[in-house]
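Only one chain is shown below, in structure tokens, and it's the form predicted on its own.
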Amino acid sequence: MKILISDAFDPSLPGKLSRFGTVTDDHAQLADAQVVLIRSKTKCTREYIDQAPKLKLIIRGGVGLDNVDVEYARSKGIEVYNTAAASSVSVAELAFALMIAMPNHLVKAHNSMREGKWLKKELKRTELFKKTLGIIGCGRIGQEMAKRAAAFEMRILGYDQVEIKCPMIEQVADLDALLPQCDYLSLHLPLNPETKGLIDSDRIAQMKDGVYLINTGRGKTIIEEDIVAGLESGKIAGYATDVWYSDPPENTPLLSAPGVLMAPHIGASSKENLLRIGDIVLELVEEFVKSGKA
């Protein structure tokens, strides 16, 4: 069996997988691969899948499958999995770090010190303590975010289309009812027809003045131009994002907008998470081999 590692995983993974067959990172060998391991960079489109006539298993290391044409893959008899359980802590920690950094002006404070400035009076901090956090998308990552917010004694509201089974989150059935209550909003949404462009000018207008937004879900769940307009007007105090319309972003107005804190899609890239992803990949490949489908 040939296993193609198409994107970056922990360096120890190829050695661990070698007991199942030949492991390669040579994309030119796609046509001979029975198993393909991807993260966010590789797009398993119809065209990609058609180049892999022997392909039987796709595993995405991470949350979501929006970069895989799942329906087409399954129509070809290809099994598709992700490793959603692995990434919750890693992404939630980054989201929380972004949320702390914005009202404390950490980036501006650091950069100004390097420039020889002393902005002690200019940089006005605000605390997370007793503020209201709205979590939009309360799955594994959203619930990990809630645990951390609870330690800061924040009030935690949540919106999801299914029942939220987390005692720390007060579920609000209507997103439009949640938005005006929140000092901070953290987006943990998958990308689908219902969530694409969910945060637009109409929704921003319903938010508190001076709200902070954090997005570690999917870039296309917001309308970039509307976020920029909110930042420029002061309606939005800050927008922190780890996710983009494309990796890397192209021609996005966010790169030059005021009040934006940016990261290059590193939410799932902690050392510990890459090891957890590898462990789940090993389990999935082993189960696949044992099933006799290899």
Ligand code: NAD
Given for the second form:
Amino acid sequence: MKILISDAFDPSLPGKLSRFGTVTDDHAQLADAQVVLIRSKTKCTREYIDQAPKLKLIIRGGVGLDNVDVEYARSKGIEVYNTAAASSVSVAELAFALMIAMPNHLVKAHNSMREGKWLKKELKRTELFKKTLGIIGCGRIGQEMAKRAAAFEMRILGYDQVEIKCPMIEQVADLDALLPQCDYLSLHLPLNPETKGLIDSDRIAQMKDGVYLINTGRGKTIIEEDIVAGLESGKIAGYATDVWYSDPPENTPLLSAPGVLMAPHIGASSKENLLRIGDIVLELVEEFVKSGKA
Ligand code: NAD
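Show the same protein again, this time as the form predicted together with the ligand rather than the form predicted on its own.
Then the entire complex follows, led off by the chain already shown.
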């Protein structure tokens, strides 16, 4: 059996998988691969799948399957899995780090020191304590975010299309009710037809003046130009994002906008999470082999 590791996984994974067959990271061997392991970079489109006639199993290390044409894969008898539960703590810790970095001006403080400046008077911080956090999308990651915010004694409101079963989150009926109340808004939504472009100029107009936004969900759930307009007018005090229209982003106005804090899609990339993802991948490959489908 040939296993193609197409994207970045923990370096220990190839060795651990070698008992199941030949492991390669050579994309030219796609046509021979029965198992393909991807993260977010590889796009398993119809064309990609057509280049892999022996493919029987796709495993996406991470949450979501928006980079896989799942319907087409399944129509070809290819099983598709992800490792959805593994990444929650890792992403929530990054979201929290982004949230706490903005009102503490950590990047500006650091950069100004490097430039030989002493901005002790200029850099006025604000606290998270007693502020209101709105969590949009209260699934696994949103709930991990809530736990961390509760430790900082924030008031936590949540919006989701389903009932939120997390005692720390006070569920509100809709975005109309949520947005005007929040000092911080953290987006933890998947990308789907309802969430695409959800945060636009109309939604921004409903927010408190000086709101901080954190997006570790998906880049396309916001309209970049509208966020930039909000930052330039001062309506939005800060936008921290780990997620983009494309990886890496091309021609995004966010790169030069004021009040932006950026990360290169590293939410799931903690050392611990890569090991957790690797363990789940091993279990899935083992099950696949044991089932006799290999
Ligand atoms: P999850 O499925 O547990 O939670 C998503 C929540 O969003 C669910 O509760 C769902 O009901 C809600 N939702 C979906 N569509 C909605 C809509 N239209 N309106 C309101 N609520 C809606 O997923 P999760 O594990 O918490 O992950 C959330 C997202 O985070 C993923 O879909 C992915 O896009 C993103 N993510 C990013 C990184 C990263 O590296 N930054 C890593 C992992 C996941």
